[in-house]
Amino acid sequence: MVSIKRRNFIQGLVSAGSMLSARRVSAQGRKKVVIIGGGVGGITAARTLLASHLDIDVTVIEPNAFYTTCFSSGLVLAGFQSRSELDFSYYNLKRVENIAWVQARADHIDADKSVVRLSTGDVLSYDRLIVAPGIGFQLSAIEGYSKSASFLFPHAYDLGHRIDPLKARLKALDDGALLAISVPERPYRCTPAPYERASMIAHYLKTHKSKSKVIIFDSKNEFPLMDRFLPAWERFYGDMIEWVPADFGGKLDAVNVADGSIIVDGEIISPALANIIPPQRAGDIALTVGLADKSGWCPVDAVSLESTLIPKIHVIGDAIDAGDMSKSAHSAASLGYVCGAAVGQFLIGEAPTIPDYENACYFIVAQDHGLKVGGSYRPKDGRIVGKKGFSSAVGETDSVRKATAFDGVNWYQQTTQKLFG
């Protein structure tokens, strides 16, 4: 049985990292694993494979020169974290001799021939393929919204560096400005994250533009940890944050690029800045190849994370239908760990063991005031189902909330260090 306890996950990355000096043997007859995506899930899968299978060749395809974390990027808005702290070099990973690193875009997957075609024109063959496509956006679900409109109505929800224009717009606001945040229906990446973002924006406004206001227009009538967020908002920010649920007119109808206004429940509102988070789906390549079903997400086997639509292709990260497990960086790491182990077992002729999955999410509401939510999960009847959950309790003391905030920062630092260090 595979256990994905945090200490074991970190320990696994350390073990894989210690193989930097491992030498390749003859490639003839070796099994080949290609991984599309150099994010948390893809890197974890690669390191996990190398921890037990030095006789497998692993190739990672990643178009970007460095990785910028989307998780923790909200703290940049409040000034709790510097923008540079989100960036991580692939330098150390490129030195792992049993990982071939290809800086290119995967343009097409030919599942019949078991090859990946790259933007460079090169073709890579594989015995098993792991795809970590991330998320895409259903832009047409919002009238008037488009890729070009996202510059006026930034979402900053796919890559961490997209926080830059949102931060710049935030700093340029006049005191007394109205800022709107639109939150989509589930599922989307990191369900409580928009509410942490509202908190971080409110912290910045309270410090620098105290007459300003944040309105959250929500497509839902509730959100995770709502009964912990709302009292904290009132305590730290007074009436600066207003949350409008769906039943009270919170669902966004349209945006107007001509004047920057938005239409919510038939009413025209003209905020100085609108942070529009669109409904989401699996990343583009998943849809192009046929790894996603009509839901927009990728169905996978709950044990091996092999696609139920295309054999020998495994899908991990935010793009999959993960059952009860939410989409987050910690989930992506857990999925990457399980997938790497399962692919290794397949390639040596063994059946994957039944895994356990884990998730833990930390959110900062105010200075030294954190919340957490998560749980453990297990395959059951073809789905990933919850076994046991945990969350910050209502009415916790300041010392407990401070410790939670510290744990969140510590988790971020430890995880990124083990992935990229």
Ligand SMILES: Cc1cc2nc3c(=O)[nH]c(=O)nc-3n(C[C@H](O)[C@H](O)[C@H](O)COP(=O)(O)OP(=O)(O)OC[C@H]3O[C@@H](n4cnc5c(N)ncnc54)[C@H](O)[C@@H]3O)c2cc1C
Second form
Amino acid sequence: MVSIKRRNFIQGLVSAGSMLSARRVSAQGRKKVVIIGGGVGGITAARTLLASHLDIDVTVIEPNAFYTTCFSSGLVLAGFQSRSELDFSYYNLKRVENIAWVQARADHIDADKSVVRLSTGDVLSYDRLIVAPGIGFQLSAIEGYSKSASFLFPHAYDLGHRIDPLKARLKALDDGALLAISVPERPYRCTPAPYERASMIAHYLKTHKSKSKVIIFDSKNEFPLMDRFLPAWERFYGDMIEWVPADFGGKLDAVNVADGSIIVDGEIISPALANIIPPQRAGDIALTVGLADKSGWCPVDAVSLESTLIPKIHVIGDAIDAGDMSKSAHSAASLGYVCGAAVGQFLIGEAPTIPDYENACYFIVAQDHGLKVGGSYRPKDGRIVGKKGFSSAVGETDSVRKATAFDGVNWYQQTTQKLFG
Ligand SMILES: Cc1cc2nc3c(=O)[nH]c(=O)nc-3n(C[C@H](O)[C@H](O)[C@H](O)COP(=O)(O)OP(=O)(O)OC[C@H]3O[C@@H](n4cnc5c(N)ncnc54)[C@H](O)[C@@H]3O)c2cc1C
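Output the structure of the form predicted in complex with the named molecule; the preceding block shows the form predicted on its own.
Now the complete complex, all chains and molecules, led by this one.
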């Protein structure tokens, strides 16, 4: 197993300060940075800018009163974690001096005038704008699917509170029910997450409705850590989880809101509950203002994370094409940190430092049984490319898997503490 040195986030913030030479911009007048999105990427960028001690006004725009993590939401389905533990208040961030917090949605960006228009009617001007809106869905890519169809076929895949209807439907299932999960093609948010979700649903069913079954219809023929998930499923859940790859009929064609059925590779299937995870793209605001290209994701400079389509606007988190980096909370924090530092450097007239990026994701397959995958990355030829990777090995002992599960819990606690604490 190749290991990477995980940079401590606090150390990261300290070094962000030194990357910015502790110089102040007050001589040139107070600069304004506006950040759209109070998620993992946006908050990390805001905190990094503040840690730089530059005289910069930082304003975060976020419509929700609090943040609910998608990460760890699978554990709520299993009953390993309570639902309320996913909720985090913005209270501490709002109290931070020099962060102005605006509870609103950014509706439009006028790049020519360097202003953002908000749902409240207010207009904010910026010297640099950071856009971190997370993902949106390509609803029309699935015949019959729409925003209203998502009530019948919950995706539970953008913000964490969407886990509620999925959990309620799971609890209401009869013993012996069939539950389908449809997984889109890459790229999508946190590629291994649907497989952790299947594991956590199977854990719930095994303990409460043991005659039930989970079938995963996949638009791909492989998934990360597949040769570690599949044997673990067999061991912990017997034949309760079935995975159907694309070449064996896994690709979802359509959903039917009239009777709750789904059509997969031409066959009509009627599960008691279908968790349809639609194909994805950058969050709406990025598309509306032309920050995304035809892939649906936002192309950015690999060093500064400035948009290659619109100057003075940086895009971070799941909304970007991050090259070899996966779309994860850990990646979003790494991108937020690099972006905050780069924006500070631009504002004091320095060139951004060539960054290192990192990612580490943990997944729970069963009680005390965790898997991990991640790596370090760097800019090369305009892309973010992999430097070193690591992952749980095939055939690890139970004690190693238990330690990984603990590491995952620690990662969640430390990450949320650093963001919201
Ligand atoms: C089931 C599941 C499990 C996962 N597990 C893991 C895991 O184990 N480890 C891991 O690292 N990652 C995991 N992830 C991925 C992780 O949740 C995302 O990668 C991460 O949240 C991305 O951060 P972000 O800042 O890009 O977007 P988000 O965290 O989604 O934040 C985007 C924010 O922008 C706001 N916003 C959107 N549009 C606007 C607008 N117009 N104006 C103002 N604000 C706006 C939203 O309200 C939101 O608060 C998981 C995801 C899912 C779905």
